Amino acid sequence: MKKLLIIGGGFAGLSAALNAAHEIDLHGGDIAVTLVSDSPYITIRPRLYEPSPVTLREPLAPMLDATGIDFVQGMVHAIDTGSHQVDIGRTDGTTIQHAYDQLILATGSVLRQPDIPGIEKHAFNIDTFDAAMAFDDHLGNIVKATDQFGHNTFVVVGAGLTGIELATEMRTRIAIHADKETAEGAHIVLIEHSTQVGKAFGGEAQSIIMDAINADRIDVRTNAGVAEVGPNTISLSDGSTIHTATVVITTGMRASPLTEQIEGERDNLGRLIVDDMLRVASVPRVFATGDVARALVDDQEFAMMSCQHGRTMGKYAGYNASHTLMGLELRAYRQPGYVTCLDLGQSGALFTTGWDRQVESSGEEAKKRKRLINTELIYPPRGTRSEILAAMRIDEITGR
């Protein structure tokens, strides 16, 4: 029996495992599929800016058990591409070795945290489930600690998609932990190192974003860097100081450090360069997918570090890795048609299409789409074995 090993239990890794299981079923392959993850849950990571992060993960077992995919909980410490095996640290402190005939690396991304004094000790982030829970616990405590210096000022560093979504959701989150009066009286600050918030969106979309930020009375500091973070202050590069007990870092992502275990060319975000089949060109028997892969989605654009691309890319990795083991034809990954759905809190949302981000809808109409995406479309499939596997095959019409 051949062995397909998938490292990573996020959107890309789970999609890869389930699609591989579907293809093996379809073609009668004699292949064992094993998924390795440090958690028995998949975190619904795009929603971690929302209230109640404790609800934003789903157990892997119902899907893996139903589809016959083996699961190993542990942390991969080493990948030996020469002997085709990995070392996995188990939760009981032991280490096991797992051989593979084909490997799919799908370990996602980590916060690209700037090297700033005090940031690790005094700042929060919402990059992982544990980090989001820690921030939510802090938020629940600090809104009631009215005697603590800076208790009613909340600073978000980084005005990318996550930063905008968190800043515009902050009053709702404060109201849940305290009350509406406390939320309305909060001072929310959004810090951006470039000259404009939402600059990547451009034109009409950027105007809608700024209208929402202004309506929510968010204090925007552009062209500003962070010099230091203290227990009750944040110092900016222009010499100013903000008194706050809450600083949240949303400064973008870079590929999982595990990519460094794979020999091969990487981009500036640490992503492995892959071919159209998602193979790491310089290393045999290794595929990379999701946030660890620099892959073309069409003839010009590369995949973003996003659930939108990770889920579909994972399907192609599972398809191609399993087909390689079965000696079947491979399929080039392509995913044309890029969209963005940005939550804007009480101002609704913004839905754009294309890489130039043309506005298709905004306000409550876009908010309905965002709710559909966040509460249904990005969730892993449920049901019987056949229903789960069918949901994760590549759609022959859309290619997704």
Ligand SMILES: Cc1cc2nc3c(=O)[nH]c(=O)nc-3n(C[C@H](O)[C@H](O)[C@H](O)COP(=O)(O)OP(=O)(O)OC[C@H]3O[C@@H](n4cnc5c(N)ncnc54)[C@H](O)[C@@H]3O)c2cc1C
Given for the second form:
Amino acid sequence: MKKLLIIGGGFAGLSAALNAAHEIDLHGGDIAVTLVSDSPYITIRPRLYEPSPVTLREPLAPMLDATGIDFVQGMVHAIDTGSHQVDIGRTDGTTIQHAYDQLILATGSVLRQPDIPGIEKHAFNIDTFDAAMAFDDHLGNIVKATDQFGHNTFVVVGAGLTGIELATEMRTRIAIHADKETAEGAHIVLIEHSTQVGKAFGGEAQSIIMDAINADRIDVRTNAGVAEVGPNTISLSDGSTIHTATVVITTGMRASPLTEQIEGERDNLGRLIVDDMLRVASVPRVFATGDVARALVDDQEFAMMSCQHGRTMGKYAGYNASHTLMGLELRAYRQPGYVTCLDLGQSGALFTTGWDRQVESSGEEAKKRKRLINTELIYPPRGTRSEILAAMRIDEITGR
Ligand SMILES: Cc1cc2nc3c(=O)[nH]c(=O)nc-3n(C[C@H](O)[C@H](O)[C@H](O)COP(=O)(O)OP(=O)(O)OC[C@H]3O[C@@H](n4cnc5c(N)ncnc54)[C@H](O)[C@@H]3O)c2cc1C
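Could you drop in the structure for the form predicted together with the named molecule? We only have the form predicted alone so far.
What follows is the whole complex; the chain from before opens it.
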């Protein structure tokens, strides 16, 4: 029996495992599929700016058990592409080896944390389930700690998509932990080192974002670098200081450090360069998918680090890795059409289409779409074995 090993139980890794199971079923392949991940849950990362992060993960077991995919919980810390095996650190402190005939790397991304004094110790982030939980616990405590210096000022560093979503959601989250009056009285600050908020958007889209930020009375500081973060302060590079007990960093993502175990060319986000089949060029038997891979989605654009691309790329990696093992034809990854849906808190949302982000809808109409995406479209499939496998076919529409 051949061995297909997938590392990473996120959007791309799970899609890869389930698509491979579908193809193996269809063609009667003799292949064992194993998914190894450090957690038995898939974290719904795009929702981690929302209230109640405790609800924002789903167990992998119902899908893996139903489809006969083996699961190993552990942290892969070494990949030997010569002898085709990986070292997996288990929670009990032991290390086990797992051999593969084909490997799919799908370990996602991590927060790109700037090297600033005090950030590690005093700043929060919402990059992982644990980090989002820690931030939410802090929020619950600080809104009630009215004697603490800076208790009612909330600073978000980085005005990209995640920073905007978190800042515009902050009053709702404060109200949940305290009350409406506390939320209305909160000072919310959004810090951006470049000249603009949401600079990935242009023209009309950007003005919708700014209207939402202004309506929410968010104090925007552009052209502002962070010099230091303390327990109750954040100092900016212009010499000013904000008194706050809450600093959250949303400064972008870079590919998982496990990519460094694979020889090969990378882009400036640390992603491995892959060919149209999602194979890492020059390293036999290794596919990369999701946030660890730089892949073309059409003739000129590259996939973003996003669920929109990760879920579909995962399917192609599962398809091509299983087809390689079965000696069947491969299929080039293509995913034309790009959309974004940005939550703007109480101002609704913004839905754009195309790489130039043309506004398709905003306000409540876009918010309905955002809710559909966040509560249904990005969720892994549920149901019987055949329903789960059918949902993971390449041709199935995957939302965004
Ligand atoms: C706050 C936030 C908001 C976002 N908003 C959006 C959005 O609105 N739209 C959108 O499309 N995308 C959004 N994203 C990005 C999106 O979440 C990622 O692009 C997506 O999760 C990538 O999927 P993935 O499977 O490649 O990686 P992940 O979902 O990160 O999954 C990787 C998995 O691998 C595991 N892993 C990592 N290293 C190891 C190891 N060494 N050994 C074993 N297991 C390992 C991880 O624990 C994780 O389970 C957002 C991300 C964040 C953090």
